[in-house]
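The data below hold one chain only, encoded as structure tokens and taken in the form predicted on its own.
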Amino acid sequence: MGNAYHVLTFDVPEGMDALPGQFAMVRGAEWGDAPLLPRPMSYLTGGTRPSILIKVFGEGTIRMARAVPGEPFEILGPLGNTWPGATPGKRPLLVAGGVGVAPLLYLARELHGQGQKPIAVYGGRSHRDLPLNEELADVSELYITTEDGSRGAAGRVTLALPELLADDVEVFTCGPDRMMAAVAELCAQRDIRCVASLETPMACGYGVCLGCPVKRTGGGYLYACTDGPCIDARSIDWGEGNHAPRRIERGER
């Protein structure tokens, strides 16, 4: 996947529960003290041999990407909640933007091996922002965009959206905020379910130190690591500077 993007797979024998949507608090077992806090990543997959997916960002995530075999790390997880069951009738649709792929490919292979075959919609910058496009279109009936129009269409997500939301879809989407915010709002305006993977900085994934919080509609907040991170996309308010202090994707910790 080129430099920017690694999996990282973990041996874990007694095996961690991890289901599609949620996530570990993830850190090397000899950082020491920087960077200190673990990194917040999304199960790719579960079982004995759990595995992430990070994009290079920071110092966290140089230290994932230089990792050894048999490198010992600190796994917290599963936490946070799943995302919700299929409506009988609705067909999935997928949304995922950057690494926010993660989740919805964990969930797709769920789908597929249930016998369903969603469809998804998968954006990034360029052909080189796509990790793990032709495992999604194993599982999936994929349609990709790029914004500088060098891998399937031309533009953003949402661009593909209009033509596939229909009242026989309901959407499942990760990526970052802008994104999410309007596949939230043309799901709105058709009245079409939209659950979204929140991915706000947090310290401790469950609830303790309160970092994570994301304004409510109609006021109050939701906290991403207990709420969420699947979260209806009715109960969040949008608006500009919703997430603070700054949007961190998940997997670029």
Ligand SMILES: Cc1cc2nc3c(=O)[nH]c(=O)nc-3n(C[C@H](O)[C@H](O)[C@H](O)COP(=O)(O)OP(=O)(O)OC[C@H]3O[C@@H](n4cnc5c(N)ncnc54)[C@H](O)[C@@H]3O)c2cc1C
Second form
Amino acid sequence: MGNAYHVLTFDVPEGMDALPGQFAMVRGAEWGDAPLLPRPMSYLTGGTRPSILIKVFGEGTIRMARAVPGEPFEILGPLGNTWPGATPGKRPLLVAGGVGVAPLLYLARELHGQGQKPIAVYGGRSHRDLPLNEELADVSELYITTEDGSRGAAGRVTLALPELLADDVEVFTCGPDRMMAAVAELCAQRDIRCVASLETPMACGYGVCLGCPVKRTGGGYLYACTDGPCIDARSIDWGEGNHAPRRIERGER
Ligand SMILES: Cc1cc2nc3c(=O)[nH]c(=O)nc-3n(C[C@H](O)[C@H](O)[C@H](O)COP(=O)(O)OP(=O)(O)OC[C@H]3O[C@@H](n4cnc5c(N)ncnc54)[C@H](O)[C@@H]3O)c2cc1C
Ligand code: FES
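Switch from the form predicted on its own, shown above, to the form predicted together with this ligand and output its structure.
Whole complex next, starting from this chain.
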């Protein structure tokens, strides 16, 4: 999968089974002091051998990418909510950007197992930013976009959406905030339900540190780890700078 993307598979005890949309806080047990905090990662698969897809970004994901077979990890999960159930009569339209494909591929496999074939739109900067696209094609009707035109249609994922946003679809999206904001806007214009899986930076992952606030439409805050990560896009204020990490007081909620 090139140097940037890696799939890590873990052996975990029975009873840690995760559903599509949930995430885990992941940290190498032998990392020492740095990085101190675990990193939130969506489940790509569940069961007793769950896996995650990582994009190498900073220190934590570099350490994950260098992990050797048998290396011990601390996995706190499953955390957060799941993708909501699909509305009867609606066809799921999955919109993925880059590594945001992980929770959507898990969802697509689940839907495929139930006899459904979701539509999927998957975008990246270039053909190198489309990890697991073949696996997604196996379980969906897949449309690919790349910003440099090296694969699929040239442009952003939102380019492919207008003709796919029919009355009988509902959208599930995960990717960079700006992409999800644009997807949410297109859906809102057509009164189509859109659920976004947020990748807001997190410290604890379970509601204690207040480090993952997301502005709520109409005022106040949602917390990505406990109210999400899967949240109805209409309840999020997608305004500029919404997801910059900041600490707020509990009373502000
Ligand atoms: C619920 C959830 C699910 C996620 N699922 C995945 C996944 O499946 N695969 C994957 O590769 N990544 C996923 N992420 C993002 C991943 O957690 C971050 O990329 C990771 O924490 C970066 O850690 P790092 O140590 O490599 O980089 P750091 O050294 O921690 O980060 C480098 C810089 O990026 C900033 N930063 C860190 N995290 C983010 C972020 N999420 N958004 C914007 N800026 C950030 C930091 O402030 C810092 O400036 C998910 C995040 C969340 C909240
Ligand atoms: S990450 Fe700590 S409250 Fe959400």
